[in-house]
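What follows is one chain in structure tokens, specifically the form predicted alone.
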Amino acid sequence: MPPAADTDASAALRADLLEAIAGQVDTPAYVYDGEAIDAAYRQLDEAFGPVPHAIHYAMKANSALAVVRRLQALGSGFDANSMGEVDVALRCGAVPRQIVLTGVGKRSDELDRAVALDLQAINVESPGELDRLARLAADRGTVARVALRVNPDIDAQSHPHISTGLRSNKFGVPIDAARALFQAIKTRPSLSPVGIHIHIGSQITTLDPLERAAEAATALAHALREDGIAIEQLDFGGGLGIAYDGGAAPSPEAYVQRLVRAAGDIGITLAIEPGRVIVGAAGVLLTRVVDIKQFPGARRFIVLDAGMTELMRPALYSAVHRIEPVRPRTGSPEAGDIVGPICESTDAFARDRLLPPVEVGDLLVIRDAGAYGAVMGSTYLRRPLAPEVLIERDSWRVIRRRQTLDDLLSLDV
């Protein structure tokens, strides 16, 4: 998305839009573009043209309501990672057989729910969890869908802290012991074996590892047919990167490209697990400058009202997002720590970042934040969660609102 200051920005990040927003609602707020959520899932979807093909939304990368509904309408499927999740695609009109769920550490009252649900799959992480998904499924007389999650150790090139396809990860099973795992998954009444799963990471912007990835799972695959194991679904998961620096990233287009290369003759569905390139660039983190500190031989400091509460990713990961004032002023930019209010010094979201000259009370959009943001936001300090506001054209509403300290303390006893 275009600088809020550009004459042909969206209208989702109109400078009037924004302060409207911050006058009505306060900072910190999560702001969505809900065209932009649009376009880019419409985007992934056209690029498969006539393959058959499922898109799995991640829910993880941000599960507002509204997020999932408005992606449930265009024909989303959905990836959860917990109960949770699974409960508020329901909740948003999705059909079991639109849900897969995944997770390294599914508790067996989860996985019993799993099975009476019908989802479209369970992914599975290893041979116990086949274990017991297979007992409380012929306790329940009936028959769980499952797909195996293979690891196919290759190095996504990305943060080691979102890399999940190596053998030092904790994903999944090794993919050279999945022909024997599906072979036993086969022998078990009460298990179906539907799907191949498989997932690298996250946050990558090279697409040899995705690609490389998808091979590994198409053998298999093959494998799997000389076996007289039929699969449903290839599921090459999500990781799909964006430009947060606002430099270059793979297209949809030649993502979904390499994949069905990959692919090249199966014959099955395949599946996708987007989320951070659905949602990330819709959104900014809408925050206010409140104190500038310098002093002589120090650094200086633009101290916000949002911080690693409401955008974990920099101290987390020490990512980078742009930052930019919603109306800049003139003047030469000045070099500083953009950082946040929270007892902690890892609360930063910028080291010697240049910026246009600011001041007390101006407004800052973070962009890029609509993926792991608002998800992955916190009470730390007592601070309320921040809300979260859609805008479509002209107009906007707030889709959660803001926390109260009653809200806040209404568990405590």
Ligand code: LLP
Second form
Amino acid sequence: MPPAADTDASAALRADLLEAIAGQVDTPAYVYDGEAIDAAYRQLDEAFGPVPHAIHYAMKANSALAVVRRLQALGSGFDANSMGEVDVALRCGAVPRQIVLTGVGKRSDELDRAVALDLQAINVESPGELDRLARLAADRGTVARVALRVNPDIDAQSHPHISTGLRSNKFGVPIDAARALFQAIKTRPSLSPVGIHIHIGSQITTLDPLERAAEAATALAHALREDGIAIEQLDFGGGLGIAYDGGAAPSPEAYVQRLVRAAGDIGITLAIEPGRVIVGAAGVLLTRVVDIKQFPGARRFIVLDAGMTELMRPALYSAVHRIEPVRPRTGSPEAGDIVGPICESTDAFARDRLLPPVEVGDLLVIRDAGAYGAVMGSTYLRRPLAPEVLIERDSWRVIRRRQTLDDLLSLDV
Ligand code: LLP
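Would you mind generating the form predicted in complex with this ligand now that we have the form predicted alone?
Up next: the whole complex, starting with the chain shown before.
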């Protein structure tokens, strides 16, 4: 048998296990390495050393119950971007005080439920939302725990579609308006100012913008102290990138060190909301070659049974993912476009990519698909959502079964 592919990101995603999984659950399928998720969480957690901190796992990256449960068991808190995610965290054993709610447009019923639950923080994104929240909490005769999401006007130097920290982005309130808004919070008995929240974007691979954002939030916290407002927590958001091309990315230790440095002697809890860096490298999308075609003068296409319906990132952000055969055949690599089966030309995972020789039926993995993979799947073309499988050392189990056509049609009336 040819050697297994080099599984540098996660040794647990072994060829024999991947073949067994494909044999039993079929492809396309997401496969995660549970221990790699734990290790990534612990690495960040330990990087803080004695510094008081909180890790709020950004559930949007991967909210499979089994993934959320294991992070809950490790002591993680949660960043939820919808009430659906809040409920997932609660069902996985989190208590409301471990959950923060973010979102650029929260409906009144959602805000009301967040108030009733008494979440760790409701991250408010505008003066109007602050006002709605104050009234809802007053109506309930309670006090809402508020963090203000500030927009520091810092370029994250990431893909524009996932940058959020510029004035031109829809997120948060301009940082120069924040001090006055905190004064307004102080005058509302139904609001308690608990934190400053900042999140400038995702897949950030240079630490400078993250550090500058943390410095800006820290400076605001000092200014608030002068105004007699003591917050409990500085939330520096998520955003640390991973090396999709297999190269180097900043280490979690270097990242945390910069944040701790930026916070200086502020002396309050430092929170972060990592998503991608915890689950991204721990997952692959397992897929099969369904066709190979090449006509004279045209490109060579390798067509997979996974497409943009399973992994949207390449179509949406021109994202690069490594793609490797599970059992590379011998022979010199050949270039080709690796595409999905969907009826859109943007449904391509890679253009002109070198790949060892492949044949129809071969299994491939698309690497680093643990974050923003399954959660962004769609049922376009009535394609059922792919299953998710969790490997634990030498064994594996399905943590979400493949959707069936009956599941899909059960919503049609
Ligand atoms: N906190 C907030 C408020 C966020 O909006 C996000 C991500 C995070 C934390 C987590 O960021 P991370 O540590 O994962 O970078 N679908 C895109 C990424 C969208 C990220 C949205 N917000 C992708 O596939 O690249």
